[in-house]
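There is one chain below, alone, in structure tokens, taken in the form predicted on its own.
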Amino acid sequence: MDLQVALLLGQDGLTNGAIYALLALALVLVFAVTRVVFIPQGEFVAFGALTLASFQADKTPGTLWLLLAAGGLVSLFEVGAALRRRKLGLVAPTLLWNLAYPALAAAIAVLGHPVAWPLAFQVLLSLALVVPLGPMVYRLAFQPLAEASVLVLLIVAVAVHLVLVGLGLLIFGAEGSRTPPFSEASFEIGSIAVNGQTVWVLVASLVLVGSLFVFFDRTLRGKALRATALNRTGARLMGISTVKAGKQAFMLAALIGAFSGVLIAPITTIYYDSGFLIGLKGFVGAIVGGLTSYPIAAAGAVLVGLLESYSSFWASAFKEVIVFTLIIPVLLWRSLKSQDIDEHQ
């Protein structure tokens, strides 16, 4: 391996690592707020990429029908709960978000002819269809079990992953899709050519991470999520709704996942089940951070990307094994340092 090859592999590793870092941050956020190891995180990556590809192929994306169905189920449960508790004021907001919004998004997607839109508007519409699925998944699968043990929540997360993979096959089919690059530009840095899509991925990832930092540090909702992550019982005593915090955490995770899928769609062909492996590599980064530290999780995810890139050169047949083996010494080290904690905090 000469220097030029090493730099090219490093470029690919940083690009992949930036995506894994975003997913690692989402996984840490969801676990900190809800104690859910969000195995289906990768499905939102695939749904985001395939929804954008559907628009660009002048097809109606299957996520539209999934959003309508999920919204209908959530409305049924929420309206029933509101009527039982005699809180009729909650009925209108529930129907507005879970029925009117999906119907409006469906009308725009079907009648608006998105294939003729600029790329930025196609991306926004894709996110508008995929992101609301996050809190809907939380309401249907995890909210009724919010006080269950971490193990029970993990089992439910695996079940949700299997359901979403099956639905992905149903609504998108087995064929893979790939979108055109955001930019055809190429930059020369020394003897290394850096393509425009790599720059897009790195810059967009940094912008999203910066936006999340501002959200958590400067906004009331962000501080409420931080409080819930630190101590669920204390947050409830201070009047913070852990139910709303869980929905917001899942919405942010869905946003990060769908946005990551949009970024990598021009780089690699995405299939209905491609998100699982991508999400697992983000999970390795999150484990490095102990599912608690955002900076360490992001650094661990970048390390995963670099390790994967260089492993593909030295032992391409075993690159996945090498990447996932990284989790063993990390878990061993953390188990030796661990202390008993109350998982219901």
Second form
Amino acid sequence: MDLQVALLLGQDGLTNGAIYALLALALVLVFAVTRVVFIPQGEFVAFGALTLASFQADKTPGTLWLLLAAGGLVSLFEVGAALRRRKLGLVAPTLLWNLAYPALAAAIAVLGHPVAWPLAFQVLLSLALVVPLGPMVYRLAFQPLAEASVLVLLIVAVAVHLVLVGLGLLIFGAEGSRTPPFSEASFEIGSIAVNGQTVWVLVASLVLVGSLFVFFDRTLRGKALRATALNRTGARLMGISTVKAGKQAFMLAALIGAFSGVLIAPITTIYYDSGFLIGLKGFVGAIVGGLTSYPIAAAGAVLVGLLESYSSFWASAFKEVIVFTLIIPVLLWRSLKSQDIDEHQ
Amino acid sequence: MSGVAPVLEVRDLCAGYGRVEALHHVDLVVGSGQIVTVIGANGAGKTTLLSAIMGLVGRSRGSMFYEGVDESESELEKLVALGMILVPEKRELFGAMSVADNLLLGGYARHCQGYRDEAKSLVDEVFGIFPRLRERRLQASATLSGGERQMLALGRALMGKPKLLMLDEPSLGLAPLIVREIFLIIEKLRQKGVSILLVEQNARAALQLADYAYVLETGEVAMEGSACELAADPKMIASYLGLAGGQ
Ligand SMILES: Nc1ncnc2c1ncn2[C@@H]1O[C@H](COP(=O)(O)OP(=O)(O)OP(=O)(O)O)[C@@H](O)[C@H]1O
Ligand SMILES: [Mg+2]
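With the form predicted on its own already on screen, would you show the form predicted in complex with its partner chain?
Okay, now the whole complex, with that chain kicking things off.
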């Protein structure tokens, strides 16, 4: 391997690593706030990518039906709960989000002819369709189990993953899609060619990480979310709704997932079930950070990307094996270093 | 307890953990602008009572009126926004966050009501009461001393502009000098019109401060009366104000 190849592989590895890092951050966030190990994270990647691909192929994305159905289901749940507590007045905002908003989004997607839109608007519309699914998934699957143990939540997370993959096959079909890159530009730094999409991925990831940092460090809402992660009882006593915090965490996770999907769609062909493997690599990164540390999780994920890239050169048949074997020494090291990372506060 | 409009009225409250009931048919009233204290042995159910009022522990029976409105079914968040604030026994600080951030979050319930603008002056007010916190405002709250943590918990509650402040053993583990200071602060809060429900092991000090008192025994109200009456009650003196009870 000469320097040229090494740099190219490094570029690939960094690109993928940036995506894994985003997913790792989302996993840490969701776990911290809700104690859910968010296995379905990857599905949002696939949904984001395939929704964008549908628009570009002038097809109505199946995400639309999913959004309408999930929104309807959530509305039923909420109205039921409100009836039981005899407080119908409180459901108006829920219905707005779960019925009116999906209907509006559907109308725009069907009637607006997005195929003719500029790419940026297609991306926005894709996000607008996929992101609300996050809080809906939380409402349907996890909110009723808020007090359950980490293990129960994990089992439910696996179930949700399987359901979403199944739905993915149903609405997108089995064939894969690839979208055109955000920019065709490519330029050379020294002797290596850097392509435009790589720059896009890196810059967009950095911007996203930066805005997450500002959100969590500077805004009251972000601080409230962190507080919920640190101490649920304390947060509730401050008037922070843990349900809202859960929904926000899932919303951010869905946003990060869908956005990653949109970013990665021009680089790899995405199938309805591609998300899982991508999410799993983010998961390896998150595990390196013990599911608690954001910077270590992100660094771990970048490392996973690089390792994957170089091992695909040396032993491409074993690249997944090598990546996932990385988790063993890390787990060993963590288990020696710390006693436990679950249940307690 | 006639004459004052009640800010909190709890009727026939039963609550507990799972199937175990820890509170049986408790009636309790806090008059507006009063200090009401709840006294009882370890395990009598004092913490459970405050948690059940707040909605942290499930209520299996009973009703609750706050400022004359039935809030039996209200969510915790709503109660907090209405100015009902609990400083819990375990304090429940946000350990990894700084003192300043902990304080800031104390007023989260009012984030839609122009909290941003008043937060700074409220923080200054709290720092005025607890200058120690000002010195440590960037320190993570987990690294504070026990006493500083109590101050932070109380300060954080004040950020929420309580109308009814419920304190679960605010003097727990504090040096006598600071205990006196805390009690002075409670007194001052009352003068500002805050109603206070105070759970306290130090029965003598609590009775000196309070207008009215309840004695809990194994989850039931065993005695109640105005603070001076109870302080003179022979049964009370024998069980709670003897050598073990006071200082
Ligand atoms: N989480 C819990 N699960 C089960 N039982 C509990 C729980 N918390 C408290 N209890 C029980 O409920 C009863 C009342 O406890 P509580 O904490 O209210 O007492 P307390 O009066 O506050 O005591 P202390 O003065 O020691 O703080 C006790 O018998 C206790 O064992
Ligand atoms: Mg107690």
